[in-house]
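Here we start with a single chain on its own, the form predicted alone, put down as structure tokens.
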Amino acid sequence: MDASYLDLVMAQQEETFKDAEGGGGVWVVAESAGGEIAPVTLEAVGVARTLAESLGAYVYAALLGDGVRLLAETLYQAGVDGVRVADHPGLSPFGLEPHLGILVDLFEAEGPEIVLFGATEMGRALAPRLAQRMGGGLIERGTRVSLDPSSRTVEAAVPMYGGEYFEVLACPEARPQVLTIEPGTFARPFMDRYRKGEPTMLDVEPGEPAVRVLGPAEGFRPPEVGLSEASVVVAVGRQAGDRARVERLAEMLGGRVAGDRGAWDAGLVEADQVVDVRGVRVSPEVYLAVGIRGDTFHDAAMADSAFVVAIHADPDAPIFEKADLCVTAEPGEVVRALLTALG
């Protein structure tokens, strides 16, 4: 048994190896949260390992932040072959320009084939700018990743129209290939506690971020999210009861108030709050129908809601055919109980 094979068996990794033929390897831009490597980073490492095995390449990670050097151990245990660490007080909290400048300098020197980010706030900010600066290709929010080994091209499935279907995207010519992956869609790799490595520390002096957070603005109220874009909608009908209570419920749930055509006729909502194919179509995460009996036009306009809760006194109300959770009771009493429970 030769020494190189023995090293692999014992999971001992050195920083002095030479890159495999075909480019500068597969890189993961790591994130930390709460003093630990972010779960999406570990998922990205698992994807990177699969791609690297097909390419005959190594997996590297770039870890930027303040006080993050010791977190490199987790990356080695997850399967990374080499870690580059920029540990500097100026890198926390996240600033776009300081992080981007360091990554561009690093990758121009290293020449990666593939760079993976999590589709997080940081990843969504850095990935497109990095691709543009380096003349690379970009695929965002991948949920399945594969490789065409003949052309060394990554192919990623990306959800369209809320996951109604998927498109397979690729960047066959541009390098590096920059991808962001959706958190929670890939398996985390096995953590080998005996696998170790010594990270390479980068000598950096981050520039000043162009945007700085000074504190909350006084006397400013951000514009409300449009009804069609709201993640929670509390819709009222004629039998909703006290409109003020419904408004408080919507506020406590972080949602918007709407209504059906009957609520508009009764003066409970304005014209731009009517959920109807002739009015506003909605597709929230939660649609709470309070005292709405349900009709064809209303039901069609909220049919794309992820979860529908219907409250109505009539057990035969048509809205119950569309609801995921049906509550047969006086809507006003249910609203009062919900306000008390949320308290």
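A quick note: this is a predicted structure, and the numbers were derived from the prediction, not measured. In this text, rigid core is short for the largest set of C-alphas that superpose within 1.5 Å between two forms. Residue numbers count along the first chain shown, from 1. Compared with the form predicted together with the partner chain:
- Superposition on the rigid core between these two forms places the CA atom of residue 264 2 Å or more away from its counterpart.
- If you fit the rigid core between these two forms, you'll see the Cα of residue 188 move by less than 2 angstroms.
- Two rigid parts account for the change between these two forms, and C-alpha superpositions put the rotation of the smaller relative to the larger at 47 degrees.
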Given for the second form:
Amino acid sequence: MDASYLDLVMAQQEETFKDAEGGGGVWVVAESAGGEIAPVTLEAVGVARTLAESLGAYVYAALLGDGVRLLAETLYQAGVDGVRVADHPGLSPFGLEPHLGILVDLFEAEGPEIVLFGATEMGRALAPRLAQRMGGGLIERGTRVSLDPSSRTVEAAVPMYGGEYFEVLACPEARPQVLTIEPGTFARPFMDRYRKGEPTMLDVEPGEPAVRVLGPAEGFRPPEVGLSEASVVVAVGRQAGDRARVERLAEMLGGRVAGDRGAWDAGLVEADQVVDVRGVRVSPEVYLAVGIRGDTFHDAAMADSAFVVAIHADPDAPIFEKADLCVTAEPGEVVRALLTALG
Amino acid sequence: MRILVILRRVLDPAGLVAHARLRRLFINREEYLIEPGDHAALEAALRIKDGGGAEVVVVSGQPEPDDDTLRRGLAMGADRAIYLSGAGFADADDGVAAEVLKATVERLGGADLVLVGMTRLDTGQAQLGPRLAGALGWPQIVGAWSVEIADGRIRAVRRDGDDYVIVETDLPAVVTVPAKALEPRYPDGARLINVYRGEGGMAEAVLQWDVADLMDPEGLVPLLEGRGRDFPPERERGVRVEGSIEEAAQAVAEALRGRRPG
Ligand SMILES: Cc1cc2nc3c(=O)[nH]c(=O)nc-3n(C[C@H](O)[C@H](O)[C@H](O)COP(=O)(O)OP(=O)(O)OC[C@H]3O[C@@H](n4cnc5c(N)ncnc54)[C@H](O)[C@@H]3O)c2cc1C
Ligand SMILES: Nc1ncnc2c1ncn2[C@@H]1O[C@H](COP(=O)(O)O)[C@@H](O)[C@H]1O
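Right, the form predicted alone is done; let's see the coordinates for the form predicted together with the partner chain.
Every component of the complex follows; first up is the chain already shown.
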């Protein structure tokens, strides 16, 4: 198909829509890293497309950065109808005020109904400021996003206490309705390689950020969280296999190493690392039991874990009754393969 | 140097049971914690006070004037506490709270630094600090792991991807603090007793301000609306992963990716 013809038709459609409805649209504030569109941005485009479908509206993306023009292509392939690009050396690295100024100017002209951000460092800093400046409402870390079509209002379930339950929130009176989504929550859209478009380049003069980055914080270490507060726990049993691999896995997952009583007997972990009702009780987001059989005392001490993965060679190990995901195989081998899969 | 610390309270999750099958939330014990991020923010303020002197003012908008939140803040070492109340404020969202806090800063005659927790323990929202910075027109640092004042500027350690960087900005500023950044000190025993007895100047340290005196209550319209509660699907225990070791590892990696906490 002739791409330039497609561009023309799409540009015309955009114009027609704007004339009829006075702007609007569902917008995604795109983020890029390492020369690619961030995965969470693609997830946001998927959400935006679903919302736009129910609204009868177009999906737009604002792409700000330095040398990002060509990345607009990825956004078109993901299903964005129109991309606005601000490409300027003053937009990298991310600075709040330069980005905010450009987005406010853009959105004051375009009048979006809905604006989506990834709940990344950038999104968390920028979304509330944008909402505050424009009198918009902000729902943070929305999951299960839907639309009340009669009032054109977004409803999103927000995890309470990390997902114990959800509150469904809406901001019916506010425009724009700003929403952030947690990375990894939504499916990425189908990438249509034949979908193309010509981005509109914005003429921008970014201001100075108010916060200056002086350099890396050499030697800074965040405070260690205790095992009982850790959000990821990798617990080993006597047959966990290579110890250094387990350590590396825990590090990759940002978690703490622990063990059961058997691992302590075998000298694999210290006394203060033993998950057991007589030792440490844990309640992490993820509990990875590597070669742990499971018994009453161990299982009770990790029962509050949100998600349990058990790896054990014996298909009848009691731990499998407590686990969400069960792998019956040699634990050491699974750890080795897991390091590759996560790396 | 005046530092304002926002101290909110949050329902202790230890007293809650979310029952997915019955789709009900049981509040078995209604007990409150100081919002952990706010608690760490107060510690950051007190360390600045220990280091070079500062007046630390804690502010809360809780329903009870004799709430433990502010009393504990005073016992930890805050100099003054402001309890905000008033019609319409009880169901304020963070947009409203930011406007009220802006008016509070103005009524105080200004502040050099506002510290507040980064992310709420219950709702996970992280917008009060940035919204307040926007309302005041001050710079913001989101997620400061350590905070230092030197030459009228603030220096903080902030995350940058997987690394940490030092950032700097001019005062006044709004800084949000992650809950795990600093271990809050214990309240001082003697201060605690005085605070609860209302003795030793502690009675005068608590101010009670009506929101209606700070700003037009017409402006206190929340944008956010609750539309009910939802529960996660009941957990399907014991999903077996089939296939080769490599395939099993892929499946586990996939499941972990969606769950790794930021
Ligand atoms: C799941 C869920 C998600 C939410 N997400 C958002 C969101 O993304 N954005 C949003 O704007 N709102 C959000 N809210 C609404 C917001 O949290 C409300 O402020 C809160 O629900 C009020 O109920 P509360 O009893 O916890 O208030 P309390 O914590 O008892 O406080 C009452 C009000 O005073 C404010 N306040 C508390 N302490 C202070 C203080 N020291 N100084 C000044 N004001 C103070 C609070 O923010 C609140 O507005 C959410 C609510 C829920 C339940
Ligand atoms: N306070 C509570 N805390 C937790 N779960 C409860 C509570 N009350 C009732 N349940 C659960 O709800 C089920 C039905 O209880 P009821 O509603 O009292 O008939 C019980 O079997 C419990 O599983």
